[in-house]
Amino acid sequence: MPRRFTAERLVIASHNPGKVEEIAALLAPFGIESVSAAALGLLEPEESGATFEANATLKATAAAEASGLPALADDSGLVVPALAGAPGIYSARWAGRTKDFRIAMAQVHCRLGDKDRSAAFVAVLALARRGENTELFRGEIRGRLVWPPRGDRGFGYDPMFVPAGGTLTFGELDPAEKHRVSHRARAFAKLVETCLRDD
């Protein structure tokens, strides 16, 4: 049974400067201090779920074990349903181990050819805390890719991914605008109603 959050300050379990700040903004709202797992010198956990919730799920309770506080994790990638859903959980091992998006976005883009463009976001955001079940929260946005990038915001594949009914990548995007559509967003949305919202 969900339980409402009334801690005040939590640890974002993950290690990427990009991901940290945009969570950060979506908590900023609710009074919640956020401090993020390599701030605080947290060990990443190996990645070896088979889904966006298995691998979340590792992240949030690895750094609530290891804090003692509460920990919200994210597991997302980009799907593309032309690449049997690559890149998937693999996201960002497709960047090598330097972390450069410029290399996964080329071989996404040289891997569909002149194959169906469409593809998403998904986002899975896993809420721990030590001696209570894992709370997981998926949210998704639907698009298609363009070549080649376009725009310096946001981060990771943004820059190729157009959201459906839209004609700036997110890489364009405002960054206001991408955090109240973005499948981060519409995770957290579920997140707030199901364990930050009053009644």
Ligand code: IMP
Given for the second form:
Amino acid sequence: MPRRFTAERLVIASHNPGKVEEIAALLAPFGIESVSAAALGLLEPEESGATFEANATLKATAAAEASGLPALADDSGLVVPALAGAPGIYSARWAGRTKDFRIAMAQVHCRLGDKDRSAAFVAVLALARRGENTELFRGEIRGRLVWPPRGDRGFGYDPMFVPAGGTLTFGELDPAEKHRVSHRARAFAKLVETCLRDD
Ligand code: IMP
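Now that the form predicted on its own has been shown, please provide the structure of the form predicted together with inosinic acid.
Below is the entire complex, every chain and molecule, led by the chain shown above.
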């Protein structure tokens, strides 16, 4: 049985400013102060897992061990069925050392050619607390990929992803609207239900 989260402070175990900003915004209404792993000077562990769950767990446990604080990690990515699930857990790595997502998006577009443009964003959140089991929460949003990319909001692959039933890309949407429907928000809603909600 997962224990309720009662600490006032936690580490967001990510060095990705876009993710840190989104997770901090999701936590804010619960009065939980967050600090990023980068701000604490924590090292980024190697993402050696074969699944979103494994990578989220290793990032969260490394940050919890190093900081002594509870840690929340997100492992996420773009899953394209017509590319056998790629880039998937390698979504960040497709942008190369310079983290240039124009290159990563162009790669997805070129490899797809005229194949089916259905895609999904997946996020797995891991909440690690010293001496306790790590809790995992998964969220997903389906949509389709467009070309050329549109909008300069969000991060990563947002400018080429249109959520199902919508017309605007995540790069064009108001961030509050993205937070309402995104894979990360859906995973977070499960975390809230299990660990944060007062009954
Ligand atoms: P990682 O979880 O740190 O391995 O990185 C996940 C990568 O997936 C990010 O760097 C983005 O490229 C992509 N990604 C995850 N979530 C989103 C999102 O909400 N919008 C756009 N791209 C995302």
